[in-house]
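Take a look at this single chain in structure tokens; it is the form predicted on its own.
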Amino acid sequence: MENAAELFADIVGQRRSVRAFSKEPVPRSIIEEVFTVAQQAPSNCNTQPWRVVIVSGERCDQLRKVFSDAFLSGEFSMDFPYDGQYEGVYQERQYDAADQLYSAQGIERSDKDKRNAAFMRNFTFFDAPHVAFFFLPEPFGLREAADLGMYAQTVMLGLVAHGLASCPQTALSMSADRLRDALGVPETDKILFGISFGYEDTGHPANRCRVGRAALDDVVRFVG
């Protein structure tokens, strides 16, 4: 265990939002192992308030079209409110992240067509061979959403440990009704976000993007 802390820091440091994937599928045994280990994530009163649907293969390709068509037609349905409007330092971080991503791809801020095309890749899961959708059953709300977030982070760290990449996407909750219809998910399960995952396409320019993190003193205060 003497190298455990160093290994953990390395895994956490490697986790980032990857926006281009190889089409090579991940073996089912690895996916099952990652999600089995993630069941150790904490939750309030051990309620484990998450439900996940993992989609691969032909069904995954069908969903790419479902999401793209829904967005282009103006269809919009979300189970949890989100407007993406931030202020102050949070807005600065948001703008910087966008600037880093588009700059890595050589897209000018004024080039709306290329920016829109890059955004639309959300709905094709950045070509990932797998996508997982994370639902909260009713009547769970804010506290349980925090539990689901801890679970999802555990999933993403597990993927890194297996040499895999991922991208958590709020955009994949923007067609909630159509998603439930496509996957046969009950109305009582509410979509919070999706995570595209697979092997990273290391040659894609989007994956050259590296965003910074706030300093410890900016977010943590020690008392006593």
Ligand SMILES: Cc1cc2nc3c(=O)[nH]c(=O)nc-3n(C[C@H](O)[C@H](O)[C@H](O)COP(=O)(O)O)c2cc1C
The other form holds:
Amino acid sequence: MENAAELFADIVGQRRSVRAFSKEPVPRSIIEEVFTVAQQAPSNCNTQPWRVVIVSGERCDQLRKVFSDAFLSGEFSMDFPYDGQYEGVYQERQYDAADQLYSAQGIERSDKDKRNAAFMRNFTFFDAPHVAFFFLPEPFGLREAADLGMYAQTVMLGLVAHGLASCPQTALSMSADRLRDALGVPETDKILFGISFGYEDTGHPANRCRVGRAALDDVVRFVG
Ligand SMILES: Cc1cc2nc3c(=O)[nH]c(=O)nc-3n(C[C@H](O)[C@H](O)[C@H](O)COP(=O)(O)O)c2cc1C
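Please supply the corresponding structure for the form predicted together with the named molecule (the preceding block corresponds to the form predicted on its own).
Okay, now the whole complex, with that chain kicking things off.
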């Protein structure tokens, strides 16, 4: 595998958050392969503390309504609530990412209605035919949440390798109780995020968004 490094960089580089999907369903065999390969993700003491529910078809459509109704009615229940706002360089990156996303869609920063409408698309999974929910069982916390992050990135890279696209979404953890009810998930499984996935709708303006990254020197320090 001479070109493994190139191939790897290519797959990592191709992954980005896609916010419009075609309705074409992904064959079950491909979904199973992606999630089977992702089982190779590392975890603290090999605990593999991820619990995943993948929803498709009619159940997916029902959930779009559940989430949208919950958000519009002001209902909000997060297992892992936001603690405060981003500050400093983190806030700058947050604002920059939002600017990129809205300007790709021709939405002015001041146009609250259009921004809200674009945000609401989170709850309909950006029209994706599938959504996966990533739960962390009690009593796990920060350490094991990192395991889930590694697992989820492996899933997303696997999707790219199959010509698929995805969007990780904390927005899908904002109605935790309703979600558990709808999917028959025990109270002890806490929702961290969801990932909408499927084939990219390449014509949608939201998918023109490309956000940058900090330079290596800003984040890595070499010692010795
Ligand atoms: C855990 C996690 C949660 C995220 N939640 C959302 C979300 O709720 N809605 C959304 O549109 N994007 C969400 N994103 C996508 C980020 O905005 C995106 O990863 C970041 O801007 C970098 O862009 P890229 O993924 O296209 O490289 C989330 C990403 C991660 C890793």
